[in-house]
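First, one chain by itself: the form predicted on its own, in structure tokens.
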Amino acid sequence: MRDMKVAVLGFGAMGRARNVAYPNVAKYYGDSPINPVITQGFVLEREADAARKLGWDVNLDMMDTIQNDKSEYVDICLPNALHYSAALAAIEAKKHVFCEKPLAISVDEAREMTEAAEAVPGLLNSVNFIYRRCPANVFARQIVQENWFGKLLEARSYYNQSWGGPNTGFGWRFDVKAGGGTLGDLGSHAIDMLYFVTGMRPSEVVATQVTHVKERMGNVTKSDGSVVREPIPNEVDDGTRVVYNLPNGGIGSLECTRNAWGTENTQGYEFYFENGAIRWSYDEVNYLEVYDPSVRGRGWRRVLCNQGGFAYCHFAGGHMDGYRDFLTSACYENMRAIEGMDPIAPIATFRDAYEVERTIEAIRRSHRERRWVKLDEIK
């Protein structure tokens, strides 16, 4: 096991995340390859002394931290609207590159990003869509590969959240220029899991999008320097509700939102098969839950996924696993591919999240022109 040295860029909740995650690589999984090590980080001049009390070597200037020889690997942290600057500096570094989703808040810019990328032979491109680490999805993937239950007739996803009521001020998230609104943030996840699951994309959508709140408190900078608390024009989605056709003649829907009241974090998928279905729940997110109809005395059947047999069972099995569990596989995944290993489970590759990116590009043209779109006009 070799050491590789990381830099994080951002310090914000994923950045902190990355803090823990790292070293428990090669403490959680003793066959990894390389052992990863937090070597520097860029952080803003408000964050620098918390940054420097968890050990970090900080650095204020973003594209030095990219560009010098301190790292070989570069772990992007940053708002939405960072992301694409960053991961072009650290592709043409020739650093391998592990991303935040989305890849970016535009089609354009996720396709750029992409053929960078692919451009450079050997080099890591990874997007941290991370409930591909969630042992129940990994199973659920397997029950569509080995074809369970036969064709899939239709979909479910929705990734709903509550904390963008009326009394949540203006941030970087409802910022059009840097966030991409609840689509980019959330339902991005959920178009991930319905291709890492079943292995479709939509072809064609239909969809509705609305801003519940057109304004949101937040500081402004005025011409003398001074700051001030003004409304703020909030020009984001709040919610986004989608009905698509897949390439195989099933139908789906999609919802997302973040005023969905006492919702914290409430994601999952229903798959109804020819003959079954599966769903998962993060609100049990150790548990896939299997309708086999051929079963005597059929019904629902709740598996537990963090027990042998499984991927990514780290502990005896029933000790629950969460976020902090997944996004270390997430780690472990990325140096194994870095090595030229075979996944446990495929990554999301910067290519994977180009094509999330059309389909939300798709779902946005949908709403503005009031039609069903065909992915295939969206490049």
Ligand code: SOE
Second form
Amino acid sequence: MRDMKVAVLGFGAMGRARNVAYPNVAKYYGDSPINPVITQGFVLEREADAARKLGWDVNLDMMDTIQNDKSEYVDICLPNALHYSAALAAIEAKKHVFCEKPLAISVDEAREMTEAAEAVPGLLNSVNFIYRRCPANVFARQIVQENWFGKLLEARSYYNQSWGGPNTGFGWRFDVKAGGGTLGDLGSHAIDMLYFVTGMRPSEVVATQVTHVKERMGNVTKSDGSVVREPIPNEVDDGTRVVYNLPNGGIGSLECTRNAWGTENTQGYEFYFENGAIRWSYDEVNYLEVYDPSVRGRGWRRVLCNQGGFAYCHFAGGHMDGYRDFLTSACYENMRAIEGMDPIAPIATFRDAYEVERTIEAIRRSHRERRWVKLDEIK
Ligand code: SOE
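Could the form predicted in complex with this ligand be shown next, to go alongside the form predicted on its own?
Full complex below, order starting with the chain above.
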């Protein structure tokens, strides 16, 4: 196992979570070909002391962090609008790239990033669609791949949170130019999960989006340099509803919102096939529910996927995994990919994430133009 120097860009929740995940890769997975070591971090000045306390070698210059020799792998945990410039710079510097989702703030950016990444053979381009690392979702994917239940007829996905009410102040997640909005933040996961599990992407969508909170209080810098707190227009979607057709003739729906009281990270899916069904919910993240009508005494079977024989079981079975374990597994898969090892379950490449952006663009276009949009329209 060789050490590999990692630069982390950003010190928000995702950047800080890296500080737990990378050091755990070799501890969880003794067969990891690489031990990733965070050697440098780009943070804001106000975050520098906290980052140093975690042992980070702090750099306040993003481009310098990407370009200098202290790393061979760059992990982008920045606001969405910065993914594009950071990833292109990392690719130019011939560094492996792991990027938070959504890949970009537009389909054009995502396409350019994908083409740039694919033009450099041997470089990792990986996007953190983290729920691919839940063992239950890997099992769901296996069920589809082994064709337990035949054709997918109907799909339902949801991803709801509750922190987007009127009392939440303005921040980049509400800034249209920074790539804010619920669809990119939450819906992107559900779109990727549909593909990861079923192998299908919507072929045609019709959607409606809503902005419930028209203004949010935020800091505004005036021409004299003073900073005042005042209402800022909120232009992103607070909620989205989508109905879609699948290429196999099936249909589906997707909902996402940040205005569902009582839901903290409530997401899941229900996939109904010709001869059975599966469903998963993050509230019971370690379980997949399977319905096989051919079993006598039919009923939903709740399968614990955190045990030997299931993906990513790195510890005694049944001790339950959570978000930081999934992130550790994501980093482990990146290490395997860099060394050319087969994945336990496929990583989300830039191309996968570009496909998610195409679906997002189709959904937005459908809402704007009040019509069904075919995915073929979006390049
Ligand atoms: C938003 O609250 C958020 O942190 C998303 O940005 C993440 O992608 C999701 O995994 C959890 O919720």
